[in-house]
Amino acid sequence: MSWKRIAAFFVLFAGIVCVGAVAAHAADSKVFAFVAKDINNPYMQKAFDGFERACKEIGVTALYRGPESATPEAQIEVINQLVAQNVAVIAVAANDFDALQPVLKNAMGKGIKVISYDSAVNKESRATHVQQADPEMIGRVLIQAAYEMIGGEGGLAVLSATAQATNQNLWIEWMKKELEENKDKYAKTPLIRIVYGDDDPTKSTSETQALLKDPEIKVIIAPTTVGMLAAGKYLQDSGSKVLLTGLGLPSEMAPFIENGVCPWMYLWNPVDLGYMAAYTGDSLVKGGITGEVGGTFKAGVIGERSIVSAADGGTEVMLGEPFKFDKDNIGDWKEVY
């Protein structure tokens, strides 16, 4: 063998050493990583709340992770951070259901467990999703929401995140759904637009004032935590008599409950959502679930959650039920979360 193929047997062998040395020590990693959509984002920062709580009870440290916009783009930037750091878990909250594949990809070859939680990866980029909530029931909820406060008559608006959040998007599918699966009792009620606030507040505004300029608007439902706050600012500000409902934070949304430009809103508590990613990781870590459909694990107080089927082709494990918040019972939770 010459010297050439001597030394180049080392490089590999080495090559593969090392590759075998980052994904033990990632496996050994005490170390979980939690990316939000964006850093600043309330929502994003309740659920950090309990994936930190997790992370307390399970012995390991919690990073808070995301980038300043929620781009793709800046949040490959953050998770090939966390792989130089090969921390042990990466639970990431999607700005893009495709753009983070090869990222995550290679995070996973490295021994990193990575799941989704809130707004998913494909199921290529992760080992499982943490769902919140049943996306269709979702969809359809708030749709029926919608009818309900305007007695079926009055057009639709959407004002959702980004265009590429997984989640929003999905929920919108099952918003078209109800509408069409119902057609004579929706009949008076139509979709306008969708239009994109990019879990901006500016932008959120900006695209609340576009909308108001549509007289057959009579409803916009905000699927987002940012938008819905945004636009209760504006239609309270404005004096719009233009209704609100969607999925936001009752400590956020409270005024807005309470003086009627949201009668009613959706959503689960986005402190146990951070809870259980903590919890789904901690249990891929240690063997107890691998992602696959059948697997059960104790994820603390919340108690014993299942391996699902998901709608994309991969798998799940589901949080609860969206839950409503009106007057009755918002001075209940408002100092919750």
The other form holds:
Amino acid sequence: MSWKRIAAFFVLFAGIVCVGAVAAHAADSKVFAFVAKDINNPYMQKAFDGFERACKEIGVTALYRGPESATPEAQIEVINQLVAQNVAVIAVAANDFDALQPVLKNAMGKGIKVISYDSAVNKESRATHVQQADPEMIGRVLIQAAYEMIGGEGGLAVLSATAQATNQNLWIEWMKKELEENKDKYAKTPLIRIVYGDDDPTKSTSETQALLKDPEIKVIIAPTTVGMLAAGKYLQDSGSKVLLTGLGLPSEMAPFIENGVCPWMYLWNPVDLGYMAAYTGDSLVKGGITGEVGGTFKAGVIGERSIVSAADGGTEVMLGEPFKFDKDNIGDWKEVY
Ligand code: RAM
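Alright, leaving the form predicted on its own aside, put up the form predicted together with alpha-L-rhamnopyranose (RAM).
Below is the entire complex, every chain and molecule, led by the chain shown above.
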């Protein structure tokens, strides 16, 4: 075949693909996309399990998408592909509060319903946010836990996820407020360092190792499941006396709760979070809610939920409260999520 003919075939093929894409409309789509912070994060995979379960009940196809590592640039690429595919819903756990705005606004302009879950995008970039638990409660309870574990004496360190993550940064802000507002109580438990493991197991491990060089640090708070597991393993293997608390998956953290490396920790049900995100998207598609305050919808077996105003000026729908996992109950939860 001549080059000209090959080129002609290519042009024809590209034309067919384009016409196909133009003909599809988000409003007719039966595809709900779930964009993870990064696809390798087990927490995100559990949230997707719930999203997929809800999508089956709703009668739509669930797509699991996300970058290999937790960056906003890589998420932009993923979202652009989903817009070209004309999905009905994009639910995203954002790696940056503002950076996704152009691409998500473009998606909404095409009729795609956009929500964030887990880690919010700014209010201009979403219809609403699916919030796991009150960020204030999460931030405060983690500092209180760390304080109690060391009897109110010893330095604290935070091992976070990525430096731009909306959710972790909000929780850290509340940790700082808890310390500042109760200066006397926390006089002997200063927050010494905040480091970022980027939700990457290798980086989280080396950041933990670096924290242990400071003898003043007595507790590590990891408000990320990936950080928790990496720190738990490192503390255990190095025989360190430094304690660990934070937000961990019971299935991953049970051994460290049982052996005392992590006396206790917190989380909510990530499967329910993903499940609720799919029903939020469905209600937006069907026009039951618009994302404005006061809207209500039935989130499948979770039951009725309402849209409320969020601290960032946008709106959100709340799942519940952080739950405490310790030696007494971890056995019941490690098989669940
Ligand atoms: C990690 C992620 C996620 C966070 C959980 C607690 O898996 O950073 O965003 O919500 O931890």
